[in-house]
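Only one chain is given next, in structure tokens, and it is the form predicted alone.
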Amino acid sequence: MNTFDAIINRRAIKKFDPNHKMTTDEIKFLMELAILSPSSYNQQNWRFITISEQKIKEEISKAARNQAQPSDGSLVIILCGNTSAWMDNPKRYWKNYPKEKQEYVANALKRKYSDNSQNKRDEAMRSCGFAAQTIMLAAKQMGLDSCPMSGFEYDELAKIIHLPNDHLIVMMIVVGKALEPPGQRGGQLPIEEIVFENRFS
């Protein structure tokens, strides 16, 4: 399957085959692809919790308002943003570049985030959004299906995964094998309604 086909065929699956299991190597490969996603200043501020243990998946399903996808899917990936990544030894984000570049990036990160909690939150949301799409397309390429989810009780899920204070949960993605084909798409808006050339008017 090429990238175009993965984009066309990716759908949010609601019913997963509870008997399908992903191998350790498959999970590792999927996450190796996920961490190639872009992030501002290459700060790699996404953090991923991968859950394949059935007991924990069932706890997550309960926190997800009793939706079945987490418990039935092969893998639950919770995408979190580390809002302290900008100051966590930032020179290492550009370790393959000269020291001047490392210093420049470290100072730029400090200017952008040190006194601006909104910037830190926005960056976490953007970075996890990039990673989420990478995960879903990579899963499709691997012959798997996925479902992005934001319908969950935040505080309950945070307790389950022991979320650090300087992290926030952005979303979760369930990966596995579809139990049945998805229905037809709900209906795409006409491209003329959502794509504008050069400016809105």
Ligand SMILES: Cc1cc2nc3c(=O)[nH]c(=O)nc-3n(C[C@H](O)[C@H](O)[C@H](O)COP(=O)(O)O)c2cc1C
Second form
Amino acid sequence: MNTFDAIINRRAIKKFDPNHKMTTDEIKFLMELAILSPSSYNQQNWRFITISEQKIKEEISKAARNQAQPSDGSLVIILCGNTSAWMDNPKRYWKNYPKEKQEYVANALKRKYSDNSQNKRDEAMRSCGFAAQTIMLAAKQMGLDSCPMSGFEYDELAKIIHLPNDHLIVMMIVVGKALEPPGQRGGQLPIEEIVFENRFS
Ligand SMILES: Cc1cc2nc3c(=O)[nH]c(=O)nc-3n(C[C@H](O)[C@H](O)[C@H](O)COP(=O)(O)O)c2cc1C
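Can you swap the form predicted alone for the form predicted in complex with this ligand?
Full assembly next; the chain just shown is listed first.
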């Protein structure tokens, strides 16, 4: 499957085959692809919780206002942002580069994120957004389907996954085999309403 086909065929699936299981190797490969997503200063501030245990998936469905996808899907991935990533030994984000580069990045991260909770939150959202699309397109290439989800009770889900205080949940993605094809698309807005050349007006 080429990239265009993956983009066109990825859809938010509502009914997953509850009997389909992913292998440990498939889950590992999917996560190895996810961590190749871009992040500002390569800070890799995403943290992924992968859940394939049925009992926990069912708890997550309950927290997701009884939506069936977490329980029926093969794998639930909770995408979290680590808002302390900027100060968590940041030189290792450029470990393949000389010391000067590592120090430059560590200082830049400090300038941007210390004392600025909005920046920390925004960066968590941006990084996890990129990772989410990587996961969904990679799943498609692996012959799997997905559903991105934010319809859940935040505090309940945080409790299930033991969310640390300095992390936030950005969204979850369910991966599995579709049991039913998706309905037709809701309808894309006309491109003229969305794309502007050079400036808004
Ligand atoms: C951030 C986000 C949250 C979403 N939450 C849910 C959800 O809780 N339940 C659900 O069934 N679909 C959810 N969706 C799927 C959207 O409804 C779906 O992506 C949209 O209707 C476009 O359809 P498509 O993905 O099939 O193109 C979510 C999508 C995004 C991006």
